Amino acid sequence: MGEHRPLFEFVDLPREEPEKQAITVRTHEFSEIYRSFKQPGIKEQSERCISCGNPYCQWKCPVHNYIPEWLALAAEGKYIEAAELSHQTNSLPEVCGRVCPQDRLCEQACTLNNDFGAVTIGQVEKFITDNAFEQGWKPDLSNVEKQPYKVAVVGAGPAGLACADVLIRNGVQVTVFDRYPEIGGLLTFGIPEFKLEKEVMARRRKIFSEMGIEFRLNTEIGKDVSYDELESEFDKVFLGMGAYKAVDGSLEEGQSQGVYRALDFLIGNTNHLHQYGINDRPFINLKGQDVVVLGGGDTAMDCVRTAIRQGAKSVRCVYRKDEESMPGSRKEYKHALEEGIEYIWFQQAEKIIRDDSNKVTGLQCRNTKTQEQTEIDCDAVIVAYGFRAEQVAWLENTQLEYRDNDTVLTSEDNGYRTAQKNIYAGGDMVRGADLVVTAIAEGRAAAESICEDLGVIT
């Protein structure tokens, strides 16, 4: 495989992405900025491969996926066998080629990034497993033996999918749970479509129920499925439900007009745009007011992008440090500077101010270099401070353990057993709000667990 590859490929042709959608066009518009690569493009950019003795791109990816070898099929034209050494290692293929912070992660690790530019690996995985798709590719179960055991996975977010495909390919019997509408978790209802469009969550869901995984959708368990049903019908149960609780900004966010929670924003958005019919996330209107949000991670950069495609007359970004000391990925801040976002650094909100009919009409901040005090107008304020773990009531009868933040007592380690028999978990319940990738590691190291303990043969 690759004997007839050029070898000094990544001197000749450099670094390229697929083509952006016009700014003009991507503000208006909720759908992915970039252009599909075309073939003679996933090609050229695969062989830049040098299919280093010691992958690091591989090792710093969390599932450890096995980039120079797919690569080098898709410098082949093979995307097929590609999209099945892919999903070896991962899940969700075309969902992390399209949100995976890769400049943080593989492509950053790349042997070429310093000198000659990473190979674009994010989008050749994201090319190859759409490419296999539209040729009617689908994972082949046929072989697999039907074991006698059942599983309930309760969270359809991407530790919860993770666990379930891991599971149904070793013939394992899998119903996920779930109290939206549809699969994805935040994956659908938290990221915007301009990274994400709906549509490929809802293929994956084809996919997955064609493997034989059972969802039950509009389900929340501890009220429409108790704890001691599941318990009941079930010979094990993995817990993937994420990390939704906001951090509090104290600013009485989600209390009062004009000052909002990051996912209720992001939530309701979508629940607009899609009309799934989520009553407690509302629609919250940006059009035409000036926007702060707070924060500098990823949610922050998906709530201006979104303010500005609502038709924002102005989005502000409040950070209280400097653009290098931002969480977020590297690219999402460029991408909302391109559309015309602007940052303020150095800045901690302490006070909504509020004129005498309640109306929001600025920010009082503390600059964090100088102390001095200083004053922001606007209409209204996000706070995307990030989200954390919460114990639920219908898991305070088990024998679960917690750590100091609410995080499920588990790990690598013990292979995500939690204290509780017969109970798994991870995901941003385990570790805090994370990378989709770390959740997708985790569920499928679960899954083997699982496996593990049924005597099931991975």
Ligand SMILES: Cc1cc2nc3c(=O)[nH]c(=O)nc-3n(C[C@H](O)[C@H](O)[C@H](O)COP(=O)(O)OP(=O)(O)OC[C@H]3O[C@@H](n4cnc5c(N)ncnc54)[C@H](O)[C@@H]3O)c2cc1C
Given for the second form:
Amino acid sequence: MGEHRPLFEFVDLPREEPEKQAITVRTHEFSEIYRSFKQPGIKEQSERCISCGNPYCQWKCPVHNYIPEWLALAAEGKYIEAAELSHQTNSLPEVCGRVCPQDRLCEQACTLNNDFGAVTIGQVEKFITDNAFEQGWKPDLSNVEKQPYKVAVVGAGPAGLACADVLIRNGVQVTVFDRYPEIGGLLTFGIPEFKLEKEVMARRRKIFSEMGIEFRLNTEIGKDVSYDELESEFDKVFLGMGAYKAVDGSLEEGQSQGVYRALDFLIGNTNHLHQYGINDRPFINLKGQDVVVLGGGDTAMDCVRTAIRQGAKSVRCVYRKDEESMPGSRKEYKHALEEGIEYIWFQQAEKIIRDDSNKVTGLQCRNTKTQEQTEIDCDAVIVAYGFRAEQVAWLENTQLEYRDNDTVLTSEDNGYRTAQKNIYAGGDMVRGADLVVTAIAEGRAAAESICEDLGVIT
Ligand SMILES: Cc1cc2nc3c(=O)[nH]c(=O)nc-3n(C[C@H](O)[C@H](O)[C@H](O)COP(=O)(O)OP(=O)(O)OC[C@H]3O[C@@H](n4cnc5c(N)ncnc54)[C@H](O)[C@@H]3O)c2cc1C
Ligand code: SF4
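Having seen the form predicted on its own, can you show the form predicted in complex with the named molecule?
What follows is the whole complex; the chain from before opens it.
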């Protein structure tokens, strides 16, 4: 394949990303900000890969994608072959291409990164699958032999979906339960549409259903279906229930007018836009308000950018350290800057300031370097300090073991098997709030263990 490709393409052709929607448009709409790559762009950017022989990108990618190989196929316009190959290691490549922090993962590790600019791996990954689907391609399971085993997956987030994907490709019957009305977990209800449009997951649901995965949505395990019922109906159970306990900012967030929790704000907004019928997260409308978001991670970036799109008068992000220390993706930080978000560094929020009618008028902070007290005028505060896993009552009678931070005790070393026979777990409930691609990696690894334990060859 390589012999037809120009050898030093990466010198003459700079790294490029697809065009972004104009700021004036994108700050008013909940649509993905990147336009799709055009065909010559995909070919040229894929050709920049030098097949360096030691693909650090592949090792840094948590699912160890065959990146140089599918870049070579994309360079030749063989998108269906590239999609086949990328699905061998990744259950949701079109999602990872959109939301992975490539600047910390594959693209950071690219040999060209320091001197010439990394190959645009994420955007090519997204294009390959989108294009293959547009051409009518679907995973072909016609040669898969059906197995007499049934597995229940609790949670239709990336961990659960990846587990189900590998199981069904090995002929194991799989039923995915979720308390929400659509699959995706945080992909659908947490991550806003300017990063990942909802149609992407709706299309995936159709593909997965056609592959034979059964979805029982609007079904909460522990409430609508008991653990005993799961145990009696299924041979094995995979838990991919995520991490949803908000880290407390001690600002009465979620309990008083004008001070909100990040996920309440984001889920309420998605539900409002798409009418999913989720009743426990009312719409929080910040139009015309001076908004302050607390935190420096991906969730904080999603909140500031959602507030801008709702028509907030001003949006500031308050963080206790500096720009360098922010834990979230650089890419998303820059997008937020472009969209007019102001950052206030080295400030720790201490107290909400209210007027006589109890309306929020400001935030009292402490400068973490000088210890001076400061005040920021605002009408609304969103606390985005992150999420923790939590133990649930309906698993109390199992032998599951937990770490001190309430994550389920299991790991790659034991193939995501837990201390309870027949229960496997992965994703945020095992590693704490993390990434889509790490949840996918764990769901897939757990499915392989399940197949091994059932005696199904993978
Ligand atoms: C606002 C926000 C933005 C993010 N942005 C990014 C990003 O840009 N890039 C990135 O890589 N990561 C991002 N993340 C992190 C990423 O979304 C998570 O790490 C990932 O979704 C975890 O996957 P999971 O499958 O473990 O859990 P989830 O995605 O949380 O899925 C768990 C599912 O389990 C269901 N469930 C829970 N309990 C039950 C029950 N009892 N019965 C039935 N169903 C149940 C839930 O409804 C949910 O659908 C973001 C997270 C947030 C909150
Ligand atoms: S899954 Fe994520 S880390 Fe891996 S190649 Fe794709 S974008 Fe990069």
